[in-house]
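The chain below stands alone and is given in structure tokens; this is the form predicted on its own.
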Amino acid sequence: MGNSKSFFEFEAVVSSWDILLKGFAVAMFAATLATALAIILGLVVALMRLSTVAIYRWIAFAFTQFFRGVPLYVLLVWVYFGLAIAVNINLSAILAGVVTLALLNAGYLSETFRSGILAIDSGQIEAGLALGLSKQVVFKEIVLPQAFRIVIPPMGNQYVDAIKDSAILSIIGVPELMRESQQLANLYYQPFEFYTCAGLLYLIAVVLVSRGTNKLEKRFYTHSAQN
């Protein structure tokens, strides 16, 4: 009995900590990256939706989709082994976990926009285009930033979930935290410690990201009423 093992041990996170944070650093980076490819592109197919070109509504509308409705797991498999076999294309296993976020996050975040610009009153644009500004002038100054104000709680989620999500990119290889805790918690045979730390880390970085984005929100209001 004088043998048994302690319920918590955390000598082994102690000395392994430097590999744990090099991991969360990963997840962290493949997250950011993923979620900032995401804005842009989401933005895009939004203004296709939108478009008055029937195609390109029906590219967006099939892009929408198609990433919303995959699952995160299969789209990952699909991107990292299904591109290399049926087109030769060699990505990476981070580039191709960057990748895959960035376009599910996408399909999500176009609606989120989409929403965001059809939220503008249209007498705004209309009073726009009665003064003599064109199109591009009246969204870029008039529509995109009050849209933008509108989608920064979303957005806030959005990027939540990508680091929450980051953590399935262990399948493929990625040395992200949740691989790195994996492969310790066997190495020390301390899955409940290993674990418990990767949680705690997820969360600090899941609170931070929610009261970022609730100062930037209230930060964004405050510019706006002042103007």
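Note that the rigid core is defined as the largest set of C-alphas that superpose within 1.5 Å between two forms. Positions refer to the first chain, counted from 1. Computed from a predicted structure; not experimentally measured. Compared with the form predicted in complex with the partner chain:
- Residue displacement note: residue 81 has its CA displaced by at least 2 Å between these two forms (rigid core superposed).
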Second form
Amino acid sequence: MGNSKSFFEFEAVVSSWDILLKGFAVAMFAATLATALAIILGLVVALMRLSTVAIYRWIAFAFTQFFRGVPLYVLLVWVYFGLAIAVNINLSAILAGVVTLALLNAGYLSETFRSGILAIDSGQIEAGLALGLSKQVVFKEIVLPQAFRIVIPPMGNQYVDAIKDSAILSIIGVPELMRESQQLANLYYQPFEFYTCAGLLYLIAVVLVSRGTNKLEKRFYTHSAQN
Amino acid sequence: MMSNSNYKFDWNVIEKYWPEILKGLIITIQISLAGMAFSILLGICLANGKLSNNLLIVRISSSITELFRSIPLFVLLFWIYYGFSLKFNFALTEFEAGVLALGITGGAYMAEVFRAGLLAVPIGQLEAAYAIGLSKMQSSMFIIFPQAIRIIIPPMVNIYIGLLKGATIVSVIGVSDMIYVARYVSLETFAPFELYSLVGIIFISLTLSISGFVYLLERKLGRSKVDG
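Can you give me the structure for the form predicted in complex with the partner chain, which would complement the form predicted on its own we have just seen?
Starting with the chain above, the whole complex follows.
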């Protein structure tokens, strides 16, 4: 059918470049905001799991189990098409998407943070306490900075996962890269070209974030070596 | 907030439609299992490629692994089902496209698991196997593989959980899985909350029981034996 022209036709992709880039920006914004929220929430949940109060531990455990067990697509559909209709709240697609993504990632990150904190040698805490520092100061100044270094690589992985998962937000109509690609692919009837381009853009984002994480990790290690 | 909602909760729809939802679940499980089988095959090929003596094969396998791990499953699914099949006139059913997308993504993760598992078996085991006169084939089948499998199984089941969760998105290309059925039924009954809740609960119980199983398995197999 389209054999009169060349096999791959990327003119349409090039001419819609600004729309695609805008979609890409929305995807990155959603993934970044969701990861930032997930880091805060994940840390809170991790601390609750390490708490001496049993009820906090139970809530945190249930949170982690729930959000690690449920698929993003199922939760997204439940929140956006189920919950929002049932309790009659007007939820914007981007808000529903970011919150859902953040909750799922917080479930994973809380486990990461917990194991990072537990990995700190107890001698460090004992030494801090022996020096006369308060429990809070020991935690903030001794445990957290060391735990942070440990969790940089898994945190980077989680960010990468959030970027990849953000493509699913297209099903509730968030105007991110995949949504725009779908619409343009239908408009020009060139799914191969547009989805290839979308795949490449995600690939670039993922590779850049992984590189960045590696650099950050190395910098933290050399800093600690110098001390 | 609930008071000014016009939504009428009707939990009877669950009683009426759960057999259909369950039918959808079976399709989800089928697609994820088929995707897993594909992942294992691809993972074995890529892991062997990464451990090859030929530098070119190592490079190619590593690049393929990186590429497949970096493309979102959702994009891959659309690329295969709408893009690739149209461009190359390669007719695929929705089910086949779903299996391919899951298999490719899972395979890239499996490659790492297999590689780590094979590398974790001490080299002395292989040397000992050669020394008592076993062939290369025999030593990998009877000496290396049984030891590597202990290390491989727990992360493998975790990858399966990932694929099971990933398999939920195939409804977007029209596979009649659980979500597809729930959406379809909720158009008739207008009870999306109840139906999607049911889907969510089924899913969570499924993934939690599998990960509980992994936890027990990890304790039973215990890495200590291989680590020495």
